[in-house]
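We begin with a single chain expressed as structure tokens, specifically the form predicted alone.
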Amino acid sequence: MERLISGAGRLGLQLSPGQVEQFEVYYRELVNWNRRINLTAITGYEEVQIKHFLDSLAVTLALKPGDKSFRLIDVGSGAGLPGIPLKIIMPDIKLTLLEATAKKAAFLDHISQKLGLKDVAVVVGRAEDIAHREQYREQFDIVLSRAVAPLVSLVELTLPFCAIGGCFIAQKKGAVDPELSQATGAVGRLGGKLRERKRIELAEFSGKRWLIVIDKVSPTPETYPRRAGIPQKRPLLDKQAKQ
């Protein structure tokens, strides 16, 4: 795990031997389960360290210094990224992993137990449905999603989970200004306010990588998110916001 250890060091993170071993176990289980269910196209040892584990830990650049205990939900968690790597290095956080596919959720249950992680809840369902349940709506300090989707769709799937005073952090690559511009109206409508777009500058990453941090400043209207599939099919562009 040398690539992960060195990269984490440049993020200001010192991995303990126990944490390194947890990442080793995570890698082995990810590859083993990936032979049966489609968790990731990235399986090479060094590639996983950089493109999955280190990429997940880069989220810490947007967190407040010293903040090690909070409620976090990873929306569309898939193979547990970025939620589980963050839980490994910050064991005091209360983590919820939301995943719509039952087989992937089974892996999340398995790996959480295999790594001995406490305070981890795996929820099976779509964000559009789960976000309307009282026990999840506006209950989280940090909301994350590594989903490959335009920001204007992502904010509708994530901000309803975010407590007022909390934030949504989106991981993005490449040119982000067009996405930010497109999502401005939706962010405001859903109770958010852009705090910053933070450039991630690590030699391990090719191209431009960003953390888009959106603060939750007011309640999300009860009508959002709309029913399953609609946020992607009919994103809240300004001309569609009243549909």
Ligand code: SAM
Contents of the next structure:
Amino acid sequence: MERLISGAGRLGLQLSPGQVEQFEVYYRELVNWNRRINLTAITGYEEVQIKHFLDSLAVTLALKPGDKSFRLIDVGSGAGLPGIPLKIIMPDIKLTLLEATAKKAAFLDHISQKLGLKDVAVVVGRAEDIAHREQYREQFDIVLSRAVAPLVSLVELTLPFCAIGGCFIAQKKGAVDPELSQATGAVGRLGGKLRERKRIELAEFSGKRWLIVIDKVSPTPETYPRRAGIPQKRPLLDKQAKQ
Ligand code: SAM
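What about the form predicted together with S-adenosylmethionine, after the form predicted alone?
Below: every chain and molecule of the assembly, starting with the one above.
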């Protein structure tokens, strides 16, 4: 885990020997399970350290320093990214991993147990449905989602989970401004307000990487998210974006 240890150091994170061992176990289980179910196309030892683990830890750049016990939901978590790496380095957070595919959710249950992680809930279902349940709606301080949908659709899947005063952090690559301007109307309609777009500057990453931080400033109207598939099929484009 040398690449992860040095990259994490540049993020200001000192991994303990126990945490390094947890990342080793996570890597081994990921590659093992990946033979049976499709969890990730990235399986090389160095590649996983950088593109999965370090990329997940980079979210800490947008968190308040010292804030280590909050309620976090990872929407469309897949193999547990970015939620599990963050839980390894911040064991006191209350983590919910939401995943639509039952087989992937089985891996999430398995890996949480194998790593001895406490306060992890795995929820199988689609964000469009789960976000209407009282126990999840506007219940999280931090909402994360990586590689799930374009921002304009993603905010409809994530902001309903976010408590007022909390925020949604999206991890994005490449040219982010067109995606941001397309999502401006939707963000406001769903009760959000763009705080910042923060560039991640780490030598390990080629190309531009960003954290888009959206504050939850007012309640999301009850009608959102719309039913399964609609946020992606008919995104909430505002008039300007349509022109
Ligand atoms: N976040 C992980 C990562 O970065 O490696 C997984 C990314 S994968 C490309 C997208 C994941 O989101 C898939 O596992 C898929 O099943 C899940 N997903 C897509 N739409 C979803 C939805 N509406 N609700 C819950 N999960 C969803």
